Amino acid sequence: MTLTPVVMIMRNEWQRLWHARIPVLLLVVLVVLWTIAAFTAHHHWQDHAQNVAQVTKQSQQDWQSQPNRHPHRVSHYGDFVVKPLHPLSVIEPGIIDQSGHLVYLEAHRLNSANFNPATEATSLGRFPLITPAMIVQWWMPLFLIMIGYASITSEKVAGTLAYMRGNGSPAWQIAAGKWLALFLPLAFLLLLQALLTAAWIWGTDQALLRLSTMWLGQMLYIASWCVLVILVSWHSRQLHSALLTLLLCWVCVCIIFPKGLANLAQMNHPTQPRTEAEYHAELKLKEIGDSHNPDDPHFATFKASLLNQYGVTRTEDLPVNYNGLLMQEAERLTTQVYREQHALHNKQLNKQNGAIRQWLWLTPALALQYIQMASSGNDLAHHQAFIEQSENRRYQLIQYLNLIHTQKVDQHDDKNTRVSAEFWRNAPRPPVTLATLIVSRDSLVTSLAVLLGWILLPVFLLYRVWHRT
């Protein structure tokens, strides 16, 4: 098995494309668009990163500069947590603009992320940002269609394909040479992007693993489109039929199927609006217990158990501040209810993702998007991990303040007592970090399997087609 004929076919195809001029012009346009997308996305990410750093610094200064005050006032003063960003967000920002990136932490509340640019932008700003990931996902396949739809069909029309087959050139060599002619230029661009990105993000969290995962997904995606272009071109008898068939495939794979699957998933597994979820949480809290109601059954039982535990008959005789203990119990209950509501919301979102993954084999474009978002740390799994870390930080902080309230505030002069600011400076505020890539394992495995299938199936169909011609 010699590869020399394959290389010759590849070189002849490059010469044909070069003399046609249009493919070269399209390649130049693609590179220019890619460059513009890279600079635009980098500017967007840099602006976002600067805002994140500024908010984080300001939040830290505001927290540390608090004066002596009552612990419960501090708990309502609150804290801010900003979502960490991976530098690969320059390539694929994912759901950053839709999900928000700033969470306000306060007592008795589980807030969602706010300040999502997608809802704050003007109508003109709601157009999707052109990113390098979008170039690979949408425009590279279109470029391949425009330059490759005639690769085999033109040979058939001119009669050179039959001549090549009659001279003993195996069909696999012809297909391999044509495939390499389409694949290698774009593979070189993807490799160049990966090398430049690696030099920029080196030393960051899971840099090599995340970048190699994204690059592998992109290479498989482009390879599958090259095979599909060769398959349709070999099967078609006329140039216009090859072009129209491939354009129809592009519209379905890149636009109709991804949008349709997302809409169907939202229809079948709808999520509650935030206001409705908060309303149900408040109703459940009233059923469980109301700390402001002295006759509430739950807190009456709680009070009786405390008096029995310390062997006293009045809360004023407790060795600790009863109000602080009451705040601890109330925070535990509200946290439990709000976490249940949040878990229901996440369950619906995960059902939506699961429903989409069941039909992911219809569209490799969506499979690639899953891989790119996971690699850049901007998919749903990474966002849920961020919210979970933020909530754990909130609960630790509020319960610490309630503990200070219990132990350091005089119950007989509760409202007028001030506690040293040293307690706020030493409060537990663990850093929120970007989750590891393992949180997106299910999406990555499914998406990579889909991309492999989209290579193997066209190869099998191509094998069947060339044996009939």
Contents of the next structure:
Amino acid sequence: MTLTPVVMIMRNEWQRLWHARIPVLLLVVLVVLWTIAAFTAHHHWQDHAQNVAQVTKQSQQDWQSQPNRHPHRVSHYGDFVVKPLHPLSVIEPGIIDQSGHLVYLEAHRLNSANFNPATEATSLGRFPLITPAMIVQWWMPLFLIMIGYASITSEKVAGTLAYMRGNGSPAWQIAAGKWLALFLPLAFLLLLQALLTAAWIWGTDQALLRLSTMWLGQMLYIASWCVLVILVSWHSRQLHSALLTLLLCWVCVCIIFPKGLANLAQMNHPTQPRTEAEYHAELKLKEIGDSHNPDDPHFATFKASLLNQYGVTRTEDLPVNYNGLLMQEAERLTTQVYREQHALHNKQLNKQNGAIRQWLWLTPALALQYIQMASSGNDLAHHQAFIEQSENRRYQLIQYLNLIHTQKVDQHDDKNTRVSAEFWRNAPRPPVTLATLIVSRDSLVTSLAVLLGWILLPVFLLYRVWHRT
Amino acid sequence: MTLLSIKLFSCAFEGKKVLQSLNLTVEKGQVLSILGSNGAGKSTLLKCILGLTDKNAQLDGDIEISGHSVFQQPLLAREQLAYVPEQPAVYGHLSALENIRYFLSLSSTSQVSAPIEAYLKQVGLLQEAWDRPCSEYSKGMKQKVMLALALAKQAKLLLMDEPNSGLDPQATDELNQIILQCKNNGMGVLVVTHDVLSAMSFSDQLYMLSNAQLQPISIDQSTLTLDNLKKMYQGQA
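The structure above corresponds to the form predicted alone; please provide the structure of the form predicted in complex with the partner chain.
Below: every chain and molecule of the assembly, starting with the one above.
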């Protein structure tokens, strides 16, 4: 197998594009757009990072500077946790804008962002936000179509395709040369972006793995578009039909299918609005027990068991603070109910994502979006991992405060007791870290398989055409 | 030495026969011309010889170029020939020299026996045009570039589709001379044309493609009258 003719065809295609001028202009516009996107996204990220740093610092200061006070006041004073953002968020911010990255932790509440990733993440609302990921996902294929739709059709119209084939050039050489001519400049841009990004994010969490995954996804995506452009251009007899067919493919793959799949997923697996979910949680809590009601069966049993355990007949005779114990039990129950409610919400979201993944083969654009969001740590799986970590921190902290309440607050003078600030300073507040890429393995494997399929299918179709002649 | 051999070859589209049981051979140093009305199937025959038939075509029989079947060994068969389509297929952004270098690099002809300039001289392309982009060339000049390429490629068989269409008398005459040069160099040439006079000037044998069949025509000015030609074109002779 000689590669020289392939390289010659590629070089000739570049010369043709260079002389045609418009494709060069399009490429320049693409690079400019990309640069603007990179600067805008970087600026956006810097603002965001500053904001996060400021909130974290302020929250820490506020927490540490709390005076001697009652532990229950501290539990309602609350604590902020911020989702750690990977620097790759500059390229793909994912669902941050919809999901939020700041959670307020307090007693008796599971505060979470209220959002719907299946619809939001693929929403047309992302159009105004120009990010490098969006350039690769939407704009690059569009520019590729405008540059490459004529690559084979123009040879057909001019007669040079029949001439080349009639004079002994195998079809695969012509297609491979044309494919390389389209793919290599874009692959070079992607490589340049990857190298610049690597230099910037070096040493951060899973930098190499995350960047390589994103780069692999982008390369497969652009490679598949290049094969599609060549396939359509090979089959079209006229230039305008090649252009229109490819534009139709772009509209379906990049806009209609992603949006349609998200809407269908939301229709088939609807999620409850936050207020509705809270209402149901409250109802359930009332069913389980009301700590303020002396006749409540659950808390009556709880009280009886405590009195029995300590061998006393009145709560006032307990060696520990009864209110503190009541708080611990109430927090346990509240958390259980809210976590169940949250698990239901997550189950629906996962069903939505699962439904989309079943039809992901329709749209490589969405497959790439999943890969980019996962690599940058801004997909649903990373968000869920963050919420889980912050919830664990909240529960640990609140129960610690309730324990302080139980052990350090005199129950005979509960309201007026102040506990040393040292207890807040030493409270367990485990840091929330970015989940590893493994949390997104399902969506990554499916998406990479879809992209690979989108390369292999057009290649197979081209092969069948060549084999016939 | 037989360069092109068409044996009982038939081609049909959706059951309609376009070519039926054709037999034809082109020997070394022989020029054959095929005449025929529009839509008679002349260009289809050339496509079949090139092995570039439409996917819906139903084919029967065989076509061999220097002993290689165009259907079984298409790449080997195509290496033996040079094809000059009706519309000269050269790249407008490349010069004559660049076009020839490019197409030669794609073919299996890695070595040419003479510099490319010699072939351009041989076909009579003016030297000042050699480095100009072909987008500035006339059709006749482009034809010459393609013929120079055919010579440089050292093809054994030359296929030409309507080579004289759109050429002025002087350019037609120059082209006819080049075809005769090819013949003298030992090339086999198959020309599909409407230009009877030109065909008579360079052909060893004329054929008329009519009613999906090839009929030999005598190259005799007394028999090739306008009336006879009309009848032949209409398939009545």
